[in-house]
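The chain below stands alone, shown as structure tokens; this is the form predicted alone.
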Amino acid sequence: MSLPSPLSRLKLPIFDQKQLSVYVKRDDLIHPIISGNKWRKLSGSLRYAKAHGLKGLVSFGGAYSNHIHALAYACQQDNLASIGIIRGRPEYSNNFTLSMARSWGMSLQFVSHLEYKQRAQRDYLEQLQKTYPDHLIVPEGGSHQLALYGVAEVITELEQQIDYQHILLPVGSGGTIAGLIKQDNNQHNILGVAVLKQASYLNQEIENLLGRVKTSHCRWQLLTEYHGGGYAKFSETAVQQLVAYNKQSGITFEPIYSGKMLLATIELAEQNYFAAGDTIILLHTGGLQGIGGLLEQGRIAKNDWSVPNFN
């Protein structure tokens, strides 16, 4: 693991016009499969696991899923078990992703999209319990209480980069922007730019994430309008204009997560969102692994994209 992971200056025209000086949180250094925050979120259950001499861990995706390929991986490397419970058709395990969690030891169980839905619930979680007892269950994205302490790392890092007066990040399960509320106290503006539609239960879910503490963090938004149409949808026009932006920076920003976050901060600079000599720490939580699945489905150009190497 590469850490602290490093900061990037992010030169754009429009962050010049507005006196702003935009930095990367390059978190989709840390490691060629395992970064982003799936490293973070992933790390303390990876430690409770093996302290409690458990044999593996359990969780939930898509077929495409970030979180899955980082887990399949991640539990290779520990010598744990991984067990992935996929959203989908059993044709999907041959994909970009689901194939190389395979070859990383991950057990896949498709289900239907009913009984998906069904994955946090606690009927279901006990059963599923039941039938992997030396297992532990980690929930869709990796959201849950463990998942904190490794997100802590990104604030203790950055008191010793550079100070700042906001962070951005893209947000999809809430675990992410839960530890760094948490963790900041109240130091930063935290904007969380939700990645899919009607995401407003989001916030609920991130409350339920910081528990007792909750009421003592008010300095967060989680803004629900630059979802682009939906999770893992996007515009051919925010498409190209990610194009152009990663050829001016030298940083790939996919359009699922990343991408979103930053077209995010460049329509807020254009609304004067942030006051002139602001710092602003954009967080790249990785996920740079989608991006072959997109290709797969043909849904970017080949010519503008590069598919990233996990040989």
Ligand SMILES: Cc1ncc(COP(=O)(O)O)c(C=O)c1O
Contents of the next structure:
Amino acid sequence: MSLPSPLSRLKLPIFDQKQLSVYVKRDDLIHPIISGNKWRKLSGSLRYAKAHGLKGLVSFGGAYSNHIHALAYACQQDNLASIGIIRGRPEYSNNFTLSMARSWGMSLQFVSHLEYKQRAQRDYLEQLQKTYPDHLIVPEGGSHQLALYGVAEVITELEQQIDYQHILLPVGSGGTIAGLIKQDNNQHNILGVAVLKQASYLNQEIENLLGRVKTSHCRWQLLTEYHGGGYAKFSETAVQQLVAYNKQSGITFEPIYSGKMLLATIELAEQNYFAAGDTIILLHTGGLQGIGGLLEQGRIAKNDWSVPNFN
Ligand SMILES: Cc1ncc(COP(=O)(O)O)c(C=O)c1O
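Target state, the form predicted in complex with the ligand; input state, the form predicted alone:
The complete assembly is shown below, putting the previous chain first.
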């Protein structure tokens, strides 16, 4: 693991025009496979499983899940078993993401969309625990209490690196932002960019993870208008913008998570949300393996994006 992750200055004309200093916290560089928020969120679960002598981890994800991909590799490295409960059909097991997860020893169990919906229900989880005794069940996206400690280190690292006013990050299941909020303790303005539609329910999920209710003193906010059409959806215009920004900056922002955060930041800057002179941190949460899945599905052009190589 390459920690602390560095900061890269992101110079785009709009940021210069608005006198904003924008830096990317390069968690995408932590590790080629367990990159971004994956290492931050999984480290606590791995440590817990080993400390309690458990055999392995069980978790949930879609067919191209970054979380499943990273968890499979991390478990292999730690001599733990891994079981992925995957939404969808067994044919998916040969896709870009899951073929790698299998090569790292993960057992896949495919379930219907209906069964997958039960993934957070108590009786379903009790049954699953009986099927896999001596395993730690990790929720979808790895977002549970054990994730918060690892994520908190982002804030600790930033304290040593830079003075800043705002931090932005993409939000899917809420664990990453919860870890930041907890450690930050109202020092900075934390803006989560929800990457899925109708995401305001995540406010409650984040509060549940924090174990406290949001008050007017809290300096964090979930932005729910920048999902770009819904989870893993994006327009051709958005992709073309990202391709251009990636070329200019030398940093890869993919269209499902970090790209939505970047486009939201640009829109906020255009709307003068930030004050001249502000310093803004964009947390790059990794997920670059997702590009392989998007290329495989023909959703982005080969000439514009390179396939991440994990061999
Ligand atoms: C690359 C990437 N960024 C951001 C997120 C969102 O993080 P969280 O689910 O903790 O909100 C995810 C999903 O876990 C992800 O895979």
